[in-house]
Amino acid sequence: MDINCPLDKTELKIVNDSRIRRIVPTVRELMGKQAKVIMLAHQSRKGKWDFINLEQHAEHLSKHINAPVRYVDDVLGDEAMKAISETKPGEVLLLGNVRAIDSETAKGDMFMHAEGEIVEKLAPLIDYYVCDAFGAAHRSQCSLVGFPAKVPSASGRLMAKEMFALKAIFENPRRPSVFILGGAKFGDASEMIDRVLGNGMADTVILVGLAGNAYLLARGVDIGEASTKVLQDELTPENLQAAKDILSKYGQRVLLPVDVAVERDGKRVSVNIGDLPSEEPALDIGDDSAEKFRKVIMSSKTCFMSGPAGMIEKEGFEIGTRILMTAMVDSGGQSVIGGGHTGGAAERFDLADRFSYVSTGGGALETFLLGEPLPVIEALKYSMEKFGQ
């Protein structure tokens, strides 16, 4: 299961458990079939501030399925083995954070991972493997791709729902189709834009967040040292050139911010692109950009958003994201959002239920949209061919 949740940085408490709620139908169905449900999941990864155990996750899941979920902070040791053997039909056991085991994230394909210690230790104990982790489907990791080579496997209800919904929406979108790309990364933005505009999946791409700032830089706008510094990890010559090539190739079909919002004397202030550079970093799109993009979105028939428009966790700088999302649900067209932070923002704004579809995937969704194989889906296909069930 992909129940990787956003946490409060101070208390390390789950602040949005939407991913946990989304896997409830699969868990309940398995319980109803009197299966002994043993769950593997992760939270963040080693070295990150939000890498914690899954005790909270078990408590949240227990509340949502209205049944006990036992948790042991162990995956392969004696405590885990004992808990698995004690699990009765219809009961649920959540094992510890699987990414505490180094071999989980080792680089390798399905066949290498099928021989890994996680599969070696747990596969003999199970009858079937069910993967409901669409949000991690782009990762070739042991607990995700190793089991299908060893035991009969299937997708969970959420995984199936994600794939059917995304294919229906993106393979034949209603026109005009608008893609909004934002968030904290922009390294893959150029490839994504080239694919969705090149193959007709989108008619227009709106860039916000770090992607918007990076493309302004590629267009020759001096966004200022503070904003540039935030981009450093991905601001390679290759990425910058790729952005310039996209702007040259697609012109006005790629829309960039006309102003940005900065924090000045404790207040949100919109700064026109012509008045940059600014000493303060850009934390959101500006008011004029939000209005410009709102009008484009309102005229769309299909609109997809991946990544927020600004630093939504900072008060006053969630405004751009809220305006764009509100336009999406008010447009009357197909509206889809993807990624944990994007979905979390929609819930925060009380808009989640108004979207046509809210995907749990971030990286998986982007991989799907780029037309690249998803390792988890490929592993499940292999299992179907091998075991025939």
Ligand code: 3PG
The other form holds:
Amino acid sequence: MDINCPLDKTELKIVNDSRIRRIVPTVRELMGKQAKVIMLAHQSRKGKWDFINLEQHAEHLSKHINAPVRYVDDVLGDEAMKAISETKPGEVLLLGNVRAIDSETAKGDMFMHAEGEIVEKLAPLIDYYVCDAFGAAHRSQCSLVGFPAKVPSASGRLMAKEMFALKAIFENPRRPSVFILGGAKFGDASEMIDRVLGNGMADTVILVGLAGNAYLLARGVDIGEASTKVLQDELTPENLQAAKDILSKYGQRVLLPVDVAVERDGKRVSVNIGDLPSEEPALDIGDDSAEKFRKVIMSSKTCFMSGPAGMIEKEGFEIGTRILMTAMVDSGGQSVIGGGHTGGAAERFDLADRFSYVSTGGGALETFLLGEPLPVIEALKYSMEKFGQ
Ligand code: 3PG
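Can you return the structure of this protein in the form predicted together with the named molecule rather than the form predicted alone?
Now the complete complex, all chains and molecules, led by this one.
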């Protein structure tokens, strides 16, 4: 499963456990069938500040299934083996952060991973492999694609729900269709924009968050040193050129912010693009941008948002995201949001229940929307062909 959660930076505590809540139906169903449920999952990546063990995740899951979840901080060692052998029918065991094992993230396809040490050690101990990790379905990693080649496998309930819901909405989106791309990653934005505008899935793309800032830069706006620095290593000459190409290819179908919000003397201040650069980094879209985008969203019939418009964890800079999300649910059209942080923000604004669909996938959802195969789904299909349903 994908229970990779946002944490707060000081105490390293889970701040939103929606991904944990979403796998509860699968876990409960397996427990009800008297399965011995052995769970594998990751949190972040090695070397990142939020790469921690899964002890808290086990506590959260335990609370939501209303039953004990045993946690061992080990994946393949003696402690894990002992705990697996002690697990009784109907009980749940969560093993340690699977990305602690280097071969988990080694580059390779399902056949290579099927020979990896994780599968080699654990596959003989299990009867079935159930994958409910939609959020990581775009990753060809050992715990995700290696088992289906070795044991009969199935998708979990969340995975199936995600695939059916997203197919139903995006196969024939109602028009006009608007995509809002934001968040803290923008390296893949140009490819995504080209695909969704090119194949007609979207009529308009709104760029906010770091993608918005990067595209402003590509349009020749001097966003200032502080905002440019935040773009870091994703700001390659290739990415900048790709953004320029998108702007000249699609013109007004790609909407950029007309102002940004910065923190000045402890307050949120909107700065027009014409008045940039500013010394302070842009932390959100400005008030005029929010109003401009709100109108576009209100007249849409399908609206998709991936990634927030600003630094939602900072008070006053969640405003842009809140305005866009409120317009999405008020528009009366199909509204879909994706990504760990985006779903969490919708809950914080008390809007989550009003969306047509809230996906647990960020990168996985984008890969799906690009029409590219998801390695985990391909592996599950292979398993079905090999072992039957
Ligand atoms: C996600 O949050 O998108 C998934 O858990 C995958 O995480 P990753 O981008 O570190 O592979």
